[in-house]
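Single chain ahead, written as structure tokens, the form predicted on its own.
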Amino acid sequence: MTEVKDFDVLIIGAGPAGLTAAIYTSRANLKVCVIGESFDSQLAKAGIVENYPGFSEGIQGMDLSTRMIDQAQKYGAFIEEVLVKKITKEDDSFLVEAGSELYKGKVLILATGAKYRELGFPGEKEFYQRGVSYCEVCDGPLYRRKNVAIVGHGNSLAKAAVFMSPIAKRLSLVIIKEELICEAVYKDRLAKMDNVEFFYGAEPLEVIGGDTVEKLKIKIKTGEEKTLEISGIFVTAGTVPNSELAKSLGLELTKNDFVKVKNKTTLETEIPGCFVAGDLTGGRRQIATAIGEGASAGISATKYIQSLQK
């Protein structure tokens, strides 16, 4: 029978909200676990983040990542970057099945934070890693020199284009709204650039290729069908929280399939000893934000599991 690794508080997500609350559950000597790949966060895919404080020139996501592991670790959280299977809640404690491993808590942190969103175009699905990404971050550099469309729209479609203008040759902006509503200084960075092209209002219609993407096959506009000759698609549609083990586990979602929190401050669920964290709460979807509710719901597991000690 595998052996039951035994912890006061077990955090499910690698994130910030996830590495946030072990800082804080951890300085207070509870046994804090965390299980989840840090390195296939949304943080440590990032790239370069400019709107966190702190860091005026900017810092890498992975490297932010990093540091918040370190901190972690600093004060006795344990890290397990292995992918969880099955969530249960027996009496008291909460059951983590995850890799071979089985791990029990008195109390659970969901911090699974979001994934990307598919757009659903005919063969997106299809050419995905052949062609098709969803990480400029990751496989950005393998378009070097090559012509790039990025399809998708608002500040992930523009932050998209600032990090790759100086890798592709050309770039198609894809952009499946009217206008490209994002922040003002990517605006500024974009009319910059002289390699890159806008169609507003388009839609994607099909990917086209052999082995690896070779065309794109759009409708602009006005109507008219154009086709993209590319080597890449990148496609940045914002999120989708992974809210799937929250769901098993019995936790009611939002229409948009984001946890309910019986309290804003505390973020407790329904369910004893859950709390959750981040990006599968909703709201603005921030690194900040993402700590600031890590902070959160750790300092609200901690007075859970002081409770349970009177």
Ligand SMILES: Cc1cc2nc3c(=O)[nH]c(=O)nc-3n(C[C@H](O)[C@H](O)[C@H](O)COP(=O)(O)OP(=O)(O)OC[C@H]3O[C@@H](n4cnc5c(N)ncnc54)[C@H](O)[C@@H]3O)c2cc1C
Contents of the next structure:
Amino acid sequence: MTEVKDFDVLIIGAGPAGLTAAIYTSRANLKVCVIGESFDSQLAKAGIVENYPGFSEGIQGMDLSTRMIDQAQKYGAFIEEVLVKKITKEDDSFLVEAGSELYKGKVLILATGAKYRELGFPGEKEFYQRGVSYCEVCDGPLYRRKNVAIVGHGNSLAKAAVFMSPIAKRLSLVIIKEELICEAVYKDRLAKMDNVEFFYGAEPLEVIGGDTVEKLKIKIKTGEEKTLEISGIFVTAGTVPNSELAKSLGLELTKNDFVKVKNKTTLETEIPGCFVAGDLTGGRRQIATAIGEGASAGISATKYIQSLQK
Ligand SMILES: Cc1cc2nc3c(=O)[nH]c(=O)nc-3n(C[C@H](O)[C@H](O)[C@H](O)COP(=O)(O)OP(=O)(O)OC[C@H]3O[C@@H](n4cnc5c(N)ncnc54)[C@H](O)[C@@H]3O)c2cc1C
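Given the form predicted on its own above, I would also like to look at the protein as it appears in the form predicted in complex with the named molecule.
Time for the whole complex; same chain goes first.
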């Protein structure tokens, strides 16, 4: 039979929210385990981060993630780079199945973040990893001096465009909304880039190719169809929360699948001993806000365990 690994605090998710909660709880001398894939967090894939305070030159998301892991480990937290399959609530603890291991914790902090949103246009799925990607930081350099399209909207499209413009030969922005709503700093930079074309209010119709992507057919605002000769397509349409584990545990979700918190300060949920933090709760969905919630959940978890010992 598999031996159960016993902890005070189990944290599911190795992004900024989970890792911050780990720093707070391990510094409180609790036995802490973070379970999640740190290299797969949004933070790790964020590329250059310019709005996280303290780094005036910006910092690579992966670098920030590594620093947080080092800090949590320095205070004794364990990090298990594996995904969780199942969580069960027992009388006074939580049982977590991950890989071939079983973990038990008095407290559970869910910080499973979010994943990329798919747009669902014909060919998006079929050509995934054959020219279609959701991560320009991971795959962008594969398209050096090639024609590339970015399909989506908002800050995520703008940030991807700023990253890809110096790499690509020509960059076609297929903006599925009438306007590009993004941070002013990205708008200013995009205006200065001379290899970028903008299609506002456009619709991706079909990806065409053989082994890999060769063309993207789009409908532009006037109703006219255009075929873009491109080698790569980045889909940047925001994210959807990873709330499956929370749901299976019985936590209530909002209509957009975020976890409902009982108290926004303590980040406790309807299940005693279970706290949530980061993008999983909705809100502004930034590194700084995920860290703020990770800190709050870490403090609440510590107080909860102290209350059990009285
Ligand atoms: C391309 C991109 C660029 C961005 N740029 C910026 C920026 O410049 N500035 C900014 O402030 N924000 C930026 N963001 C947003 C920011 O990265 C997120 O708001 C932040 O990372 C959320 O932190 P989190 O800890 O809640 O979740 P995440 O970072 O999403 O981490 C979630 C963690 O949960 C784990 N997980 C998921 N499912 C399971 C499971 N079943 N079992 C175990 N673990 C699981 C994942 O492996 C991961 O480790 C960007 C996001 C993207 C995608």
